[in-house]
Every structure is written in C-alpha cells, then in structure tokens.
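Next comes just one chain, in structure tokens: the form predicted alone.
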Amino acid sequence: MDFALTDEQRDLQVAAARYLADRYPPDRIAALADAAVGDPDAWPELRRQGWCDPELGMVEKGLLAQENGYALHPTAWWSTVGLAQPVHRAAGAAMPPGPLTLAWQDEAGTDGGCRAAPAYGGGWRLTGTRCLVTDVAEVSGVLVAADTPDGLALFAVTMPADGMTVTPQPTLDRLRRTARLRFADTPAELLVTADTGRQVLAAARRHGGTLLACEAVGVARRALDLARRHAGQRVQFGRPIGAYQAVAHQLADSYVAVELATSLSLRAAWLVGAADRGAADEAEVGPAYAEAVVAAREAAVRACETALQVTGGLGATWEYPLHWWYRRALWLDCFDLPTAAHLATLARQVLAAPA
C-alpha cells in the first residue's frame, strides 16, 4: 500500500506554505501577537481557496494545518473546520458564511455548567458557563454544548447575544485567546439532540484534536527549522555551531522526532476521515488518535526547546520570534485532554494485547 501523498495533496500544501508565508512574515506575527488580535480580514479569502470546504479530506485538512502551525496562522480556521464544521455536519445543517467557535468545557474547580431548557413559545434557553472558548473576538457564532432533562445536547448561538457575557481568560499563546462565556436566559437553536449529543461532541473533539496534532507538526518544524539556520549562519572558533556535536545530535534527535510526529499525525487524519465515513474500526482510530496527539505534543516543545538552546541568548529575546511559537507548543500541550490521558489509552491497547 503507497502511504505517499498525492500530486494533489502536495500541491494544496505548497499553495498554502506559499500563501501564509507571502500574508504572515515572523514581524507581522510579531506585530499581531503583540497587540493579541487575529486577523478577520483574511476569512473571506481562506473560504474563496476552499479552507473551509465540507468536502476537504481529513489528510487535506491535516496539511493545512501543519502549515498552520508553521505559520501560526492568526484565523479562526481551527476553531470553525476542526470543531464546529464536524457538529454542523452530523446535524445535516449547512455551515454559515462567518467563523464559528465550540464551547463545551466546564470551568475547573467549579460545579458550573451550561442547562437548556425549552423556552415558552419554542425554541431554547441557556443557563450557565463554558470556559476555555477558543477565538471568539474573531468569530459570528458558537455552538455550545448543553445538558438538558434528556442529556447533553448541542445548541447554535449567533453573536451577539443576549444574556451573554464575553469575559477573556488569561492565555499563554496570544494569537489563540480564550475567554469565558456566561449565558443567563440566552436564546439558542438546537442542532444536536440528547439521543447522539455525547458521540457528536466527542467525535467533533477528536477531529480537532487531530488537526491540533498536524498544528503542533508544523510548530515542531519552524522552531527546527529557525534552529538549524542559527546553527548554520553563527561561528565560533572558526566554525559554524552546527559543525559540533553537542549542537548536532540535538538537532537530530528533534529532527527524528518531528518524523514521527508527521507519520503518525497523518495517519491519525486518514483513520479518523475514514471513521467518520464509517470505514474505519474504531478499535484502531483511539490508539492510533493518542499516539499522533501524545507525539506531536512532544515533538513540538522538544523542538522548540531545543531551538532555545541553540540560539543561545538570542532566542530568549522578545524580538526574536521563537518565543510565539513556544508558547503554541505549550498551549497546544495542555489543550483538552492532558498527555496522560492519551498515555493511558495507550498503555490500555499495549496491557490488553495478546503476548
């Protein structure tokens, strides 16, 4: 079986490399980050080029996310193809024009939650928190995850709303802010019923959290990428640092483990596009999802860190760039689920196979 891309698969990824490269150079993203904005200007433009088309494939998606990552793409892409466009697509409901958010985590430490209730004369209500909502200064909508008398539902919210209240959170990654949504009374329209609510929304978390693997890919390889133009451009004692070992097998080692990462991230696409369509086993898509999520994480902060310690005290500095990418690294590291609960499915499949 040929696991290679194809023509059309690399041509998409070159195009969008070139697009993001020529529209987001380091000081830019520098300017952005600084001033913790996204860019709603290009939104118009990414759904002109097909970003958000229903029809992409998962393995499309994934390439485009990995540059993403690379870029540090300032948009709601993530938000609206990897966790809203999956929610719209089981409710058999046709994506609006604008970016879209999902909120669904319950704020830690709390017994808050989000309640809908049927509201007199139709339609519904929401009562309660969602914390941890990804991108929504940039975005016209939010499908909000919601327990009602018959389980937990899934509820569209076109913004802005009544009865609620946009507090920001603080965040390590300024291109990706997060606030805390308050609703009290909020009139919403109901996509997902109780009867399939949960599988809906853990399906919808999974896709993300795959593209959110193919992400942390493409940070891996810009971070390994600024290190290894450091490495080769400073001298000392007459040659480049990259001519010295010390120097050399870190940059292997993280180069290896970006490899990985892009295997098994991409593998991860293809199992989890093939199970939406019902022609994957789901047996396979959990371990084959943990190990994309828990090596790409790694891949991401090793790199990066990595890159710390080549570039010396440079890279420490504010106006050198590595520091956003790092903070994506870290973000993306703790995003959902934490690395321990991909472990533990893991060691599940490892524990319950035959010797």
The other form holds:
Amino acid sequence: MDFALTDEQRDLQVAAARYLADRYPPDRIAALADAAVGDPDAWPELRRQGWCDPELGMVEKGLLAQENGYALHPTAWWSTVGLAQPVHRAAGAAMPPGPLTLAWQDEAGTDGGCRAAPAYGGGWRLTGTRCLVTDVAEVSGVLVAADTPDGLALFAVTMPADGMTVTPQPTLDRLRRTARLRFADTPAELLVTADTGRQVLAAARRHGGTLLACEAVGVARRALDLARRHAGQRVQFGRPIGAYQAVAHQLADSYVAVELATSLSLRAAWLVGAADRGAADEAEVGPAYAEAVVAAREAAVRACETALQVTGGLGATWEYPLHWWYRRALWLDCFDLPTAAHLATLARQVLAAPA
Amino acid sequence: MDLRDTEDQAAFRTELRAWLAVQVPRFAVDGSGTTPGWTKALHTAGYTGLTWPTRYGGRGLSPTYQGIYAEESALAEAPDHINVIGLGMVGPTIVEHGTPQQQIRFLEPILSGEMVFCQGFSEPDAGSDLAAVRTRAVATTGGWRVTGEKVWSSYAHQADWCLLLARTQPGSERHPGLTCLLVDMRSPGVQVLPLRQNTGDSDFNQIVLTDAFVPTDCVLGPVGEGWQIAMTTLAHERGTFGITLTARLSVEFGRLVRTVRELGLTGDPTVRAEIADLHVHLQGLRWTGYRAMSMLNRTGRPGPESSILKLHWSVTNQRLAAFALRLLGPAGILDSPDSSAAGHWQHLRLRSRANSIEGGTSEILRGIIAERVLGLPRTR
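Could I see the form predicted together with the partner chain next, after the form predicted alone?
All chains and molecules follow, beginning with the one already shown.
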C-alpha cells in the first residue's frame, strides 16, 4: 500500500499549476467568464505540453483535473480527454488533434433522443437532439450517442456538419458552456457499434465523472485559499478575522471536507485506471466512483459557501472572482447523475453485502 | 502509488487475520483482554513493537505494518490491550529520548507486557490547556518528591508505571519548567481512584500523588524540557491511531447495517440515504488514514491530512450513534439487554459525546488545523 504521489506525479502537478497560474490569473478568468468565451488559442500549447497524451495515467489526469478546477482552466480539455478519449480508446481509433466533446444527454421531459440510420453508399446519418453538450464552441468534432436498430452506438461527427444546428444553452458557469445539438440527416462515422455502445458510453461517463470529482477538489482548494487569504488580511475589531474562532473553525471544517474528497477522488482515479488495464474488480470501482463524486461535490459546494461567508460583503460582489468558482461547484454538483442516484448505488451495495 | 498491499504486506495481513480469529474469542469471553495476558499473547506471536527498532526488540517494520495491525485488530474487535500506552506512546518516546539504562530497563518489559504504562498528563485545571500543569516535583536527595492530581488516565488502576508531566521549576509558568517523569505506581504516596463517566462506566482514573518519590534515573529527557517530550509522545499517538479509529467506526457501521435489517428498515428511503452518506464519510476517513500512513512512510512524519482524522471520526461516530438510536423508535428509551442490540446504541449514544473531547477537543483540533495547516493567525 502506497497512497502517496510519486515525485514525477508531484512534478507534473506543480508544472500544471504553474502554467495555469501564469496564463489565467483570476482577473483573466473573470474577463473570459464575463464574455462567456474560452481560450481556444491554448490548445496547441496544451498538446505540446502533453496534456492530451494517450499514455497519461488516470492519477496523472486526475491531478491535471484538480489543477483545472483550481484555475478554472477555460479550454475543452475535460470534454476531450475526460469524455472523448475513452471512446476513441475503446474504438481502437486514434484521437484527431483538435478538441472533441461527447453528446449523450436527452432533453429533460421529452422523448427526443437521437437516432442513427445507415446512409446510401456507406456511412450513417443522425437525426434527433442531444442537449447539455459541453464546450461545443471550442471543439472540432462531436462524438454522439445514437440509437440504431441494434441498440445504442457511438458516432463521430466532424464540424461543421451538414444538418447540424447548434443552439447555446446559457449556463450558470460561463466557463464551461453547453449547447443543444439538433441533427437532421447529419453524416456521421460509426465509432463504437451497438454491441458495446452502452458499455463504452457508461465507461466514458465514469472516466469523465472521476476527473470531475478531481476537478471539484481543485475548486474546493481554491475557494479555501481565497478565504484563508482574506481571513488573514481583513481586519475588524482590531484583529484579522481569521483570529476569531467562529471564522477559523469554519475554514478548518472546509479543510476536512477537502481532504476527505482528495483521498476518495484520487483513489477512484487509481481504480478507474486499474480497471482500464483489467486490474480492478467492478464491485470495487463502481462504489469508489460514487463515493468520490458524492464527497467531492460536497467539498466543492461547502468550501465555496464557507468562503462566501468568510469573505463577507466582498464575496457578495460581482467583481470578487469567488462566484466563478462557486458557479463551477454548482455546475459540478448538478452535472450528469444526481448525487441521490450515487447514494442509491451505495445504499444498494452496502445493504446487499453479507452482514 | 499503489493502493494494494504488497505481497509481504498481504501475507502479514492474512497471517494476522487468522491469528486474531483464533485468539480474540479466547480473550473476549471473560473480558480478560484488559489484562497483561493479551499483551503477552501478542508479544509471543510477534505483534508488539512492530515499528520499534530491532535493537530494542522490535521488528523494525514500516508504519504500514502498524497500520495493518491497527486495522485488522480493530476489525476483529480485539480487546484494547492494556499496554497500548506503553507500546504506542511511552516506548517510542524512551527510544527517542531515554538514557541507555532506561532503554534497557523499560523497553523489553514494555514489549512483553511485564511493565504496563499509563499516562499522567491532564489535570483538573489543565485539560485542553496542558501547559497549565500544576503537579509539582520538588528536588530532594537522589530525586524528586511529586505532589498533585492527574485525571482521565486510562489503565492507571492496572498500570505498573506512569509517564507523568510535572512542574520541576518552582514559579515557572506555561511550557518551560516542566519535566517528564517515569513514576512507579507502587511508590508510597501514589493513589488511584476510578472516575465514573456519564455512561456509568469507569474507563478512566484519577491519580493522586502525595509526596511520591521519583529517583533521578527515572527522569525522561532533560529536566525542564518535559513539554517537548510530551509532544513527542502525543505525536506517536497520532501515527496510525486514525486507522484504529476508522476501523472501529467501520465495525459500528456493520452493526448499524445489521440493526437496519433486523428492524426491517432496509426499504426506507431516508434510512438508505443516511446509510449511504455515512458510508461515504467512513470511506473518506479510511482512505485519508491510508494517505496519512503513506506520508508517514515516505517522510517519517504524518502529513497535514492526518490532522483531520480524529476530528472527523468523532463527528461521524456521533452522527452514526444518534442515527442508530433514533432507528429504534420508542424502544430507544429502553436501557436493558432486551432492547435491540442489547442496549448497545443507548450506550454508544452516551459514550460518543466524549469522542469530541478525549484526545484533543474538536475546538482545539480545529484551532490546530486553522493555525498550523491553513496558516491563519492564532485564535488566542
């Protein structure tokens, strides 16, 4: 048992943190968020630095995701590496150089969905809707989950594509924007057949979701850092407010939540990586993923809300950047499976186990 | 990073588990675990002093093995062994700060269970504020005469020796002027009285010292530097203790799941949600404990993450105890063997409130995190 980062892992994390801190100081993050745009120019540099290397281990990706959350890294890295990369890997296909995303979610309250049909002369055509698709404005291609007569399969659509309409869906977190995609006979390439489509999609969501748990830890750490810096500097009644127990102890409790979430998200990353190599038992990986998501969401939301309390009137303003991290925390708290569903998974596992 | 036991660790764990499966029932039947017999059995089997240096009779293993031992023995509900303070706290402190004569005299008997230790730190007026210690030791021919009162001392009624913190410099205040003494509990002037807790149990004692004589060769570390020695002792306590606490919590959690089943509540959605959430916190503690242990292995010191373990364990154990008792419904008022789980939850509900007091109050622990980990200004 060795649950400590190696020197190489630590170096990777420090290098990522330094790169992001230099490129995205909080005022730049606030400006990008205000304008609701990303930083697509960063992509060649990310590739050059190896952020998208297919050989990167899952713990390493988890550490990058942590730093992304800390910095609110405004690129399509997560959509590409978190969601699209595992699909390409399962398909045995090489990743194209540009950023990608994955579209699988149905419109709530509709029976919309997306269907695929073989086209005359080869290839496939997609018709239907996918919503809450992340980073669409940044990517050069979309992977789409669509129903075929044999079941759910995964397709690649290169942008721009015929018959595809993109409608932005404005989001609470303006740094990870989403869009609704409508397909009308849109040409697509079959990537993963219906034999394994459902399974590959579930694995990709878990891969991406594990990285989001790591990202949530980074969000929590940043909120805690903003709050502790403020608590050390802001003077009221003649003392820095961090010298009052009512303030200090709230921050200590945030730290507790951050550490629990750090442990569970790194463990989940390690296990998901081991599962990719066929070296972990599903009965262990599934619950570990759920535990990480629940703990990390709680840590991110709690750390941000504590920071909002500690930073007082300053934290309540638009100009103080904390709310961008809070918005990301709320985004993470809601995206994909709800926390209640993860808890239900865990209750099933715990209550089914032999006494 | 590798979250699995190595081959050697797995073998150690398997062997230990098998040994505990046979031995724990033998000692649990009559509650004789809290006698030197259990420590002797552990010693004979080679499970004492796992991390002690080999030249002092230990096995010189890494903290991981101590972690495995702590985890497996708690999961097996092994008795609290009587010399836990000697093995876990006093022994390592003597290794670090003792004279060669003290090492020869005390270490081997601590390992074998012949010398049972207790600890005399807290006093009626020195609880969280340990530097307010008032027990005084006055220099006399060949040693010191000690007078004062110590409280919350586990095992003092069974102990042969006590590691005592006393004020040796008259008129001194706070941290300077304190000294650590090794006190023979059979010396004239040493009296042990049980403290009765609000559960009705007596897990702790009061030690009253009246002019008790401590010879010079029983001073541990330099005179006047008792505070530093006491801190070493407490640091050793925090090594793999988080793993023990978490494994005990995991035993309680298993019991809670059995209670849920017995009461036919497995289909209740609020019960399911609480069970799942408690499980997440338990797992968070467990893996943070492993992370802290791994840092200890790497650097020889527990990392900052270790500071949350005792704090969050107490929060979670209290939450579990409150939830469990409420599950019983009106039967929760019963305090007798015919209540569900034989009154276990009633007892745990009462006992768990002290979890956020003993071994560092939650207020003190949050203060330590705020100041030493988060770098906030001192709150006092």
